[in-house]
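Just one chain is shown here, as structure tokens, and it is the form predicted alone.
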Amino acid sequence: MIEGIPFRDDLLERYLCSHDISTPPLLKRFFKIADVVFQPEKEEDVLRILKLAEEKRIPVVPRGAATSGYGGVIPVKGGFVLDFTRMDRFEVDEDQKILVSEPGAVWWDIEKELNRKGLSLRVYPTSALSSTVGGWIAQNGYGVGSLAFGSIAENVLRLRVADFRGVREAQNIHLYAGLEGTTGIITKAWIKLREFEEMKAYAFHVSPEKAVSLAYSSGHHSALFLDRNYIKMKNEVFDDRIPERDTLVIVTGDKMDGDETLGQEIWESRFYPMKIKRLGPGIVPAEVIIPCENLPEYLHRISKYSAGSEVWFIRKNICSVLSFLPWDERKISYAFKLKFSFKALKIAKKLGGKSYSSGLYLSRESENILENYQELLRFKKEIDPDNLLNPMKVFPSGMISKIIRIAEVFS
């Protein structure tokens, strides 16, 4: 379709490309699949990717990993996607302790190169395995190391990034972190690293009050929650042997008193959140980022509805909560799947909370998650006044946007 660039156009991996972990049901009858998959390898390549589609007026979605439930990769209205897989070539400036990475890179590949050369990331998600630089910073996540770093946005120094009007070199990382490819799509990242350090996971069985108080009792890399309900499920999705108690992980350079054992067991699997989630439509997930002093509360609400949750705590006394509530499809509804989602950020939002991230399903929520929604809004339109870069995420429009606010409205 265009010389010398890889692409797809058999309607098996185009249907493929045109899905995320998570897809509604409900909203599927609305959404087109893309009408071919690029694979760029090159910086120029996505440039004359994005030439062909001004010209066409033809939507580009950008695709990492798809590890997001949230529909930011889904073509909704069709067109280009461009799948980064080949993309995937990255440096490191040990001196100055910088990686330098195209988006394809995939975060766990990165980490184990560095541990290589002495070097760590900061901070990585906790879909590490697969999850790709590009796509993580366009969702401007949360993750391990956030207790100590922050979200991944800052942790980057700078971007190069392609739009309609060519390629630029950004260090206003906020234009796009967290803007999913609608303000422009990454094609090079600058972050910074740290050097390795060796450190142990202490288990406490402590209440959720106790785990917020240990949690920033010190300058620990990271602590993770886990209340009861997630531990049994998890001891029972994957035959686990976990003591069903409330658990607080704490990972640190520091001696503690904690169960290392314990500790060990849970932090090496703190990739679980991403295999429950493959697990598809017999679990559902709500995420939401709140204040950790109305941790407590949050949780407390959220359990009466069965749900087990795991929470990341981040710098500035916020903490990321990840609830996952079973779900048997011959007892439960499709639509009560859908309410305890929207239940969960309802409850957050009169906690201080909000939602973890917005996408396509909640659009609606950008003005909660972002806080210079308005600056983004006015860089949008003047940036890309066609709609062309991933339209219908992040800033609400179409018919999905009021289907989903209708469905809030009544959960």
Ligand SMILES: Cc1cc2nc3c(=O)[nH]c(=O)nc-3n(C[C@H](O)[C@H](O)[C@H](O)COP(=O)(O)OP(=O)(O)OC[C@H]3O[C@@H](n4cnc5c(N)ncnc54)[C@H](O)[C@@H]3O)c2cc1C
The other form holds:
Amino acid sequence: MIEGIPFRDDLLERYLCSHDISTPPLLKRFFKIADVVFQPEKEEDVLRILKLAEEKRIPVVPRGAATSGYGGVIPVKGGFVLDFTRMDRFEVDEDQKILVSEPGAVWWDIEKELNRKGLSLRVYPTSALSSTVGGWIAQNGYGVGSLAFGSIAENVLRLRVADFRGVREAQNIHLYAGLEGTTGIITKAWIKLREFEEMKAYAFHVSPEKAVSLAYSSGHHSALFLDRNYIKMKNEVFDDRIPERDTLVIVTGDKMDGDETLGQEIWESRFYPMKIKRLGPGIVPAEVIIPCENLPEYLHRISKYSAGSEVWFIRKNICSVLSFLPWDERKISYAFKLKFSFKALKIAKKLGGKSYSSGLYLSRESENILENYQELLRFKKEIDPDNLLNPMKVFPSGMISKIIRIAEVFS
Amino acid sequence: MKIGNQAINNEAFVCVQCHYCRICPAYSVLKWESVSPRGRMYLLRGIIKGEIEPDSRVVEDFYRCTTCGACEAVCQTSIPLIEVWERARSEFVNAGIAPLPVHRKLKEVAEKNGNPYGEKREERAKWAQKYQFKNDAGILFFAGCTASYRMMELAKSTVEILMKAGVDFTYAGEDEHCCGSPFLRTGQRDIAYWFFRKNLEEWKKRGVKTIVTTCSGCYRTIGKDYPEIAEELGYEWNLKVIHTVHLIWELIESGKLGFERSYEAVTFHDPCHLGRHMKVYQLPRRILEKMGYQIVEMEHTMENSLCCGAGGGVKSQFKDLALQIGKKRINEAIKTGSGMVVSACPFCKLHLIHAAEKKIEVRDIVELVNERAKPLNTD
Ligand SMILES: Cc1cc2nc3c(=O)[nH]c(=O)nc-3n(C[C@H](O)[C@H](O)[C@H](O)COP(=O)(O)OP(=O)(O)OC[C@H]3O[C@@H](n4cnc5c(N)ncnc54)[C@H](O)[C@@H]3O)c2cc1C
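Mind giving me the form predicted together with the ligand, seeing as the form predicted alone was just shown?
Everything in the complex follows now, all chains and molecules, and the chain you saw is the first one.
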């Protein structure tokens, strides 16, 4: 296809590289699949693929580990999928405590290497065992360490980005973080690190109100709150018997008087938030960001849907709430159950919150999620006038966002 | 294509697609989604939903998997993936789009000779000519095809250990048939069932109560698959099946085996069929320690151990892939700085020797035990 760049254009690989973790009922019939899957090995490969895409006016869809669930990696209009599996090199500047990484490097591979050098990531997603540097920055999110260090974007110093005009190095991270490749393809990132510190996890059986005050009581590293419904579901699928009560886990270098054994047990399962999918099999998700003072009210209002919720506390008194409603995704009723996702978002918005992310499905929410949306829209039009960089994502266009809007209204 | 197996029909929808299974040894070499465990799960789901119809290309990538089970150890939703891979392959065979050419050939050869190596049945027990076995001993040594035809020193070592420790045991000789492992792993269940019947017949004839084997593949097959097959076919199953490491440990514990100690540093490669498939991790290590060896673990060890690359029909059909995986494992072993990698499976040894290209010594635990064993009290 392009000499020297690994690619596949057989039906199987194209089919397999045309979805993320979401399971949208009915919508899928409107999606095309990738025309070609490329695995660039270096930045120059990315530029060559972009050149061909521009010449032939073919959409370009970047793909990390495809662990996101907002449709960002779906080649809705077909096109070239750029799978970054082979661009996974990274270096560590130990003196400056900076990670310099290609987009395909996996967070946990990096963390293991950093720990050997006495360093550590400031933040990482709970999908760190597989998700990539490029993918999480492009998605922009919160995770482990966000209580102390905020979003991944807040910890990125510099990016190298490729678009149809070539490559540039950018310090204005907001033009790319959370933009899901619509304004350029990330080919390298400089990320701030911290010194490795031994920390312990402490569990507390407390109400959401109390959880909020405890989480922010001192400069803790991470705080995770599980409501009792979620623990009940976890117990059903894990072997352990965690007390079925609202539980806060704080991870900190300080000494605390919480339950260390339980704290550690829950902390160790942090990479497995979706284990409860087995209960459906399938889950209806709802993911929002809300001001912490409204967390108790939010949890109260969604409680009638019998979902289980996991809350991550974030710097600046906000928190992300991820709720799951197990439901058999093979049943027609699954489509109706999606109502829960829309309802939860509506409730969150009333309480001063917003959607966690936009991607394809919730591109209409971008205006609420991205602070300087109009500036970003102008920037997008300037660098990608033909809308070839991950079209229909983040900036709403086409049928899908309209269908979702209608579904939202009916919910 | 319709997939009849109920477990596959459920598990395909349990998969989160989180890609933690990216640690798959085949995927880490080939890097294409179609080779990844999650890709295979998504394919099964696509077949069930009627979104994709599998063809020969699809089936080929499905077989680029050693069925090592590394994916199962990290699975977000605890899917019994090894079972899923094997059952899916059998569905493909039933649908007429598998097995792959070499696997088909192996079956033809095995039907004729009772082993997949194409060796003569009458030469199966050639390695054992100098030994005298007891009849009606209750314990039977099952050598397996690899130790009978390729890694004879392992069969011999096992027999010599047992003899030194005064264990009475029998051996079926030329009446021993392949356990069927290569065929269960590649979805060709019918011939495995035939071998099951043949072997069971021989064991019954000999009044066998316990089967001991040095081959981890045979151990998994006879220890785990046979009872299931017996149930499926309505046979009575009351045999105890152990790996030689179990017996060696028992002999050590009961004071029947001692060792001339060695103080060398070695690393231990967990055979997938002994470790992840049968959950035996500590015993071989304890035995090595008893012999005085200092064990230096590789980066991937025990439940997270890296496969040697040979299993699941990969060595026979995809030689390059098998070798690349094997070399990764050998590099890990070399990195430990120990001069020797020890395993507990003739098939692993066969393949690792090939991959090692003499850069590190590859031995099986039964060889070391035999070399250093001192009988203590054989009353
Ligand atoms: C078990 C589990 C736990 C999770 N935990 C968290 C969590 O704690 N926090 C969180 O925020 N999310 C979480 N997620 C969601 C998801 O893992 C994150 O968004 C993740 O970091 C995405 O990384 P990825 O490599 O999978 O990216 P992908 O899903 O492949 O891509 C994400 C988006 O980025 C774009 N993209 C990918 N690479 C590039 C590039 N090089 N340049 C430009 N654009 C690119 C894609 O087109 C897509 O729009 C979780 C998911 C799972 C399954």
